[in-house]
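So this first bit is one chain, no partners, the form predicted on its own, shown in structure tokens.
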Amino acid sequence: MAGPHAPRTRRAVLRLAALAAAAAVIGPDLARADAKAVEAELKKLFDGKTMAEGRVKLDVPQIAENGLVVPITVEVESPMTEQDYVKAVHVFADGNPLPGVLSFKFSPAAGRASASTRMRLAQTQNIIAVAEMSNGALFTAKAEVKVTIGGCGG
């Protein structure tokens, strides 16, 4: 009778412990994006268009004591008129399993191109925000968030 409460052999327990240790050591590194993955995603989305610094304000903490709930606010300078507005803001992280973290869509009716949320970061990494304007222009901002555990360096 092999149920969840059945006694396990020593060999089975050691095998499970070895698998768990291997997953903890090897697994996280296999499931992380990097700067190249972010670049590839940006190229796929924007077909290699030039991105200019400015107009995007990315507000993230320099140090996050809890990587599970990292606050992020993105704001883009724009008149938000029918002729000139922010279509979308895309946020990327170069240390998460998938580089694309989130996207905010806007229209002139929004009145202001600003959004806030929280995201999960497993490690210290760069956060990149790209604003896509109605005329096709792209603006970007970048910030590093250092994820610590209990206030200790990490």
Contents of the next structure:
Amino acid sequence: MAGPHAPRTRRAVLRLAALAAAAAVIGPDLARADAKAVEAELKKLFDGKTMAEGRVKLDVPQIAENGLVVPITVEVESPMTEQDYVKAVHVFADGNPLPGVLSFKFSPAAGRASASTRMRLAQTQNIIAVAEMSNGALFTAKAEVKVTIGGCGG
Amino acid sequence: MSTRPTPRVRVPGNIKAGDIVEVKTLIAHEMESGQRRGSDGKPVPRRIINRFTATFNGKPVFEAEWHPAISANPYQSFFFKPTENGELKMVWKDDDGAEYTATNRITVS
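I would like to compare: after the form predicted on its own, may I see the structure of the form predicted in complex with the partner chain?
To see the whole picture, the full complex is given below, headed by that same chain.
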């Protein structure tokens, strides 16, 4: 019983392995297809200014079952006074048809530089947040979201 | 859309001076991304709410610029530190030029 089935199973396994290998080669390329678009967008907004890591907390799920509704919270460490506050936070996605996701603009009257919304993600990709401080300093954070079912098309 | 989107806003009650409160908002809107094709194969034109602003007594508190990646029926929360009594006004601006408004009376004890 096992005999005649064994070769077919092995062939299937081999085919799967080949597919997986192909996906591994193509996959990251597809995901990075828009990384350039994000870079271009960042260059347009900040003209190549240096960005430091830290102070930005990007809260997104590691795994999003439904790419149509992915919660996102961005919080930036800041005293939020007239002298020292967070001016804006920009969020980008490097695997969506369009790189821009949102821009939040804060004022000292907000008291806390934190806001939440929900976004659509077409596939597994990186989310990049850039915070602009009142003194012009830039801080950034990055997180990967694995998307089970993409939130595009329909 | 057949009905005019109605925003829903939740502001915590019983605010004391110096409190930082979280305001939660939700508005019904398709947020048509412009990336989709209809059943006729033609691209469905983009129509989203592209901007959300919150002001308190006319002064800016928070603003969000939304791109087509924002989900349908957009949710937005933000923080706010009221120092006096007044009116928190929120405006959602549609691609078609329409504006949807909600106002909340804020009383600080």
